[in-house]
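Listed next as structure tokens is one chain, alone, in the form predicted alone.
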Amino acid sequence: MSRIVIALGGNALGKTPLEQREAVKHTAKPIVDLIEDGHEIIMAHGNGPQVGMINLAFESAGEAPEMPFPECGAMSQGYIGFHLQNAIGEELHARNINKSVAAIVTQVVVDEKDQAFKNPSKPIGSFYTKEESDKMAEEKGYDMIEDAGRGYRRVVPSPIPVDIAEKDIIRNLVDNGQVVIACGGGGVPVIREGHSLKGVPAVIDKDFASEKIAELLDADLLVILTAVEKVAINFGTEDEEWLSELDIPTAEKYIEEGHFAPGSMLPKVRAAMKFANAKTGRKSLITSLEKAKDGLAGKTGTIIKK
């Protein structure tokens, strides 16, 4: 039996509540396959489309008060967790597996001195014209950038997680045989102010949040699920090469050569490396949701190790 943290990619969730409710039924099956095999499972998930939808709903609501981004993140954790825990719970029940599923609204502690706060880089929410963008920057103090020719968007910092506020609750549930969904969308980013935790307008990469909870819970394996079965170099070219295994020095070399896209595979590889490098014997696996069980059996996926 292994303790496994699974980071669900965006392809495992729908973009609307109705679409998501159907999508998670398919997501639940390979997850419960792993539980049925005796593994302890902690799940994290993305929330990019969902948190953008929530943010846009409040922006479009006329006289409604502006909803701070940390609260939007918490809302997304709640409704994504609601759908996931119901789908997984239903699949567990169908297989007569006596386990409960709990979604924890998770606060992820970041360092207020993190350099990311001086360099907001994560686009969120809607697209705007140049005129609308300039007005929002002036009236609301938002950092705005032009995003890939599609318009202007607000950007927020993406700091590195340093702690998980609810780690003891999550550990207690897992130690007692339950299934936990945590760190949704990277968690609600907070900074410590005395005895208080204060939400900050930022987005934590869900792969790095997954890596942090995997470290804190002393997991055996971090599994990062994405749209492809393996990591590739020269992706999309005639020299494309799919990798079954990566050690840390080779991964560093490929990163320096620019093989992994910053907005997709690069954070996954970096998070996988960080976990594998944190303690002797730890490994990370990057593969697709459908191939997770085969990946654990060594039949596919990319294993990252020291």
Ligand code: ADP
Contents of the next structure:
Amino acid sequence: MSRIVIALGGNALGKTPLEQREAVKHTAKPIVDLIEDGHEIIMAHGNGPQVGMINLAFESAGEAPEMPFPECGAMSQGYIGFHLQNAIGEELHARNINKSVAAIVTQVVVDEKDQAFKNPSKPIGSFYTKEESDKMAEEKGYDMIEDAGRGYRRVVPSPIPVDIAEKDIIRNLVDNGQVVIACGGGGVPVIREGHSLKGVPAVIDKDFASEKIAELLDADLLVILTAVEKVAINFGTEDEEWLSELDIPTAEKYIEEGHFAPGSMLPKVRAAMKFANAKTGRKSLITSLEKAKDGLAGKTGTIIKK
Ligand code: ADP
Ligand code: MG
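What about the form predicted in complex with the named molecule, after the form predicted alone?
Shown next: the complete complex, the earlier chain at its head.
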């Protein structure tokens, strides 16, 4: 039996809420396969399209109150968690496995001195004209950038996670045999102000948040499930080569050579390396949702180790 943190990618959830309600039924099966095999499971998930949708809905609905970005993130954790706990709960019940599933609204602590705050880079929400953009920058203090000729957009920082406020409750649930969903969308980013935690408009990469919770809970394995079965070098070219194993020095070399796309495969490889490097015996696995069980059995996927 292993303690496993699973990071679910966008393909596990689909795009719209109705699509998601169907998608999670398929997502639940490979997850419950692992629970059935006796593993302790903590799940994190992305929220890019979902938080974008919530943010856009409030921005464009005339009479809606202003909805700050951290609150949008918390809302996305809520409804994604609802769908996942509903579908996984149903699948557990169908297999007569007596466990409960809890989605925890998770606050992830970031450092206000993180360099990312000086260089907001993650575009969120809709596109605006130059005039609208200038007005938003002035009235709301938003950072705005011109996004690839398509118009102006708000950008927020993407800091690295330093701690998870709910780690003790998450550990308690897992120690007691329950299934936990946490750090959805990378968690709601908060900074410490004395004794309080304050939500900040930022986006934490869900692959790094998953790595952090895996470290804090002393997991054996970090499993990043995405749309591809393995990590490749020369991805999408004639010389494409799928990797079964990757050690840290080789991964560093491939990163330098630019094999992993920033914003998609690069954060996964970096999170996988960080976890594998943190303590002897730890490994990470990157594979597809469908192949999770085969990946754990060593039949496929990319294993990242020291
Ligand atoms: P997720 O929603 O799971 O985080 P992303 O789209 O962010 O998914 O990242 C996974 C995608 O990264 C893959 O589906 C693939 O298209 C892309 N990708 C970029 N570089 C590579 C690579 N070197 N090997 C495999 N996949 C890669
Ligand atoms: Mg991603």
